[in-house]
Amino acid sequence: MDFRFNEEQEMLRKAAREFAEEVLAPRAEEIEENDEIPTEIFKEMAERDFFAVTVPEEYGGLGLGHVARMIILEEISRVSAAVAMMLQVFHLGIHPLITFGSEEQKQKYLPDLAAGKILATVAITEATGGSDPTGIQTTARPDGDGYILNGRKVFITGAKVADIAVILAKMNDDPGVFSAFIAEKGMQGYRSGRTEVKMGLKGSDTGDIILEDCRIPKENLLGNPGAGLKISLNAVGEVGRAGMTGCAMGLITACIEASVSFAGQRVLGGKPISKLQGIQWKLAEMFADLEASRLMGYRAAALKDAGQPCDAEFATSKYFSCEAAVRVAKLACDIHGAYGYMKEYPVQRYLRDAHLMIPSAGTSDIMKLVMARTVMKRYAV
């Protein structure tokens, strides 16, 4: 079993570090501040084809596959956890296209979304929770020669930006039937909500979208009819999880090396605390779960571009990186002491930033029911 990557992945790994310590690492603490991704980082991302990677080449894309894709998330996730967060989504608002769209469909979208110029998200949760897509309100009347959507989804991440939203909804003709459609900004009834105010990952657009009947025409429906949750659930499962654990690797990556730096350099006792067993202890804790995170994760990515069954894995990989993002970044604010407190270092970003992985495309909890469901499955005797 050979765990190194390819030559073309490794190009790529080189170009995504590149883009991230040149084009983000200087603007990392601006996107903090002001709480915004200037969109010029959008068209640089799009200029470096990072959009495009899961796209086949059929239509504009790389086609290089999950593997490809988490290496990148990582790489831009060890700078600003921000924006990797803001590149998972628009991939995962691509996703539902390259699997359930119609040819039309691919034709129409893909190549400007490869492209950069137009963005994509998932629309699913709603104020009513999250983690049982089935209580969602957001209804669909069929009229016509199209259908009527009314609702309200919540935390959704690219509400204000995206182009485009992929919509679950349930029928008002069979309220337990949910189906897919394909939202545009600008169609009538179709608007942005309000922008939250996040205690991390601050840059990352979260909000709300709002579908007051919204007139949806036919041929946006995405997938077959009744089709919606299926959909949903494999862009969430298969590549949402995906990407958080690819932004949880690069988040406690970025810890590590905040925190070997410092304590080389912080000086007690008249040497570096980098000598005292306490804090290797500590750095040696960091490293285990960043190798067991990128061994799961890389792992479920590779299940996925074979075609192999992988929605377990990834809930795995989803569940551990993300849950050790958050005791790497506490162990890094520990071994900066009250630095570790203070806004001049960055640990405490990454802190706050880890919180949100946790819940993001399924919570812990709903995690582990993934997991006990293969657990029960695959061990029975």
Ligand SMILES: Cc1cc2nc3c(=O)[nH]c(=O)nc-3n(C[C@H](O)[C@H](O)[C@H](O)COP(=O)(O)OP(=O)(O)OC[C@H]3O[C@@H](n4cnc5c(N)ncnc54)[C@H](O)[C@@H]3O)c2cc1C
Contents of the next structure:
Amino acid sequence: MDFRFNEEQEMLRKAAREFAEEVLAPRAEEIEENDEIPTEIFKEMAERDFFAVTVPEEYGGLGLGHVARMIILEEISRVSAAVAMMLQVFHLGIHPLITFGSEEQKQKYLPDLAAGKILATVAITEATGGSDPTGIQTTARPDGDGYILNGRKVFITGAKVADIAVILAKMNDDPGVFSAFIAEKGMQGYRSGRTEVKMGLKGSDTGDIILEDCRIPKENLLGNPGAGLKISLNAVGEVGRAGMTGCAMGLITACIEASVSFAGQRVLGGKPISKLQGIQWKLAEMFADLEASRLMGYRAAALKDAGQPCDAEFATSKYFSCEAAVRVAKLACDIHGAYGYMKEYPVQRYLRDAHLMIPSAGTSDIMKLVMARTVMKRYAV
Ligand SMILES: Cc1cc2nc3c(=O)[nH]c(=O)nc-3n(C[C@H](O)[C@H](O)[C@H](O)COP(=O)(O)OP(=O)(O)OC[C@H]3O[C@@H](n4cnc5c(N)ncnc54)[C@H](O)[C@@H]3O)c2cc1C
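Moving from the form predicted on its own to the form predicted together with the named molecule:
Following is the full complex, with the preceding chain placed first.
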């Protein structure tokens, strides 16, 4: 067992940290205030090949895999969880094309996605189906040389900015059968709807995608007819949850750094509060949460890269790290006293951002269902 990152991964971490420090850090507050990520940020990420990390080399990607992806997300989220959230979903949108796309679909979309010329998302959730994707109402009707889709997707990351979306729909002639389609911005009947105003992850674009008699050519059916649920669950289970783990790890690191710095400067009774055992214990708990999140997250990502089953491992890392992010952000605010709740200090942002990580890519309750299924199978005697 070797817990060290290789040289290539260390270089990637350095590059991601430099980007985060030099490009993102000066703009993090502007992103928060304007609730918008400037398009130059996406361009800068494209130039650094951050969209290309999991795309195979034959389609213009780096082919580096999921440990590498997690490193990038961790470093970016340390400075801006909102930007990391967007990047994680763009990777999520690419994944079904890599895994289930036809050769034509891969050649058509992957090189542009890897280069960041176009952005992708996955649109599963609806008002009637979040934790239970079978509750969705979007329908697909075969029509001539394609399909007609109708429905409204909600809480979609990148609803406004994504150029393509992998859409889950149920077949109108057999509502128990779900298929996945690649919809493009600009297709007749496809548009983004309202944008949500969220308590945290400000700047990340979350909103509706509306499909009104949206015509999808038959070559944009993704995978086999009826494979929609498998495609969606694979993407969210192995890429969405991995991404949220990376985002949570970066946020936890940011909380610890802010707390160590504040505790070293805040003087009470003639000495910095970092000398108080009560404060040190909080820092120790935060550190334990970071270490556990990183061990779980990178192990699950390594399993994914090795082609091993990793569904339960990502559910566990997602559950643990996102709950840990909330715990740690709360402790960071506590260490800051009243200052922790003031806009001047970033820890209040971290707490708001951490809370939104829990429902994204599946709530903690749903992660527990996945974990429980595995426990009952793996430990049955
Ligand atoms: C910032 C953000 C970004 C998102 N981005 C995307 C995206 O890009 N694409 C996309 O498709 N979706 C996206 N989502 C939606 C997300 O996947 C859903 O919010 C999530 O699956 C939960 O669904 P829900 O919000 O409808 O909650 P519900 O499913 O209505 O759940 C409500 C409550 O019931 C609990 N619950 C539900 N079922 C069970 C059960 N069986 N046992 C125990 N408890 C249960 C839940 O844990 C929760 O506490 C995003 C959400 C957020 C917050």
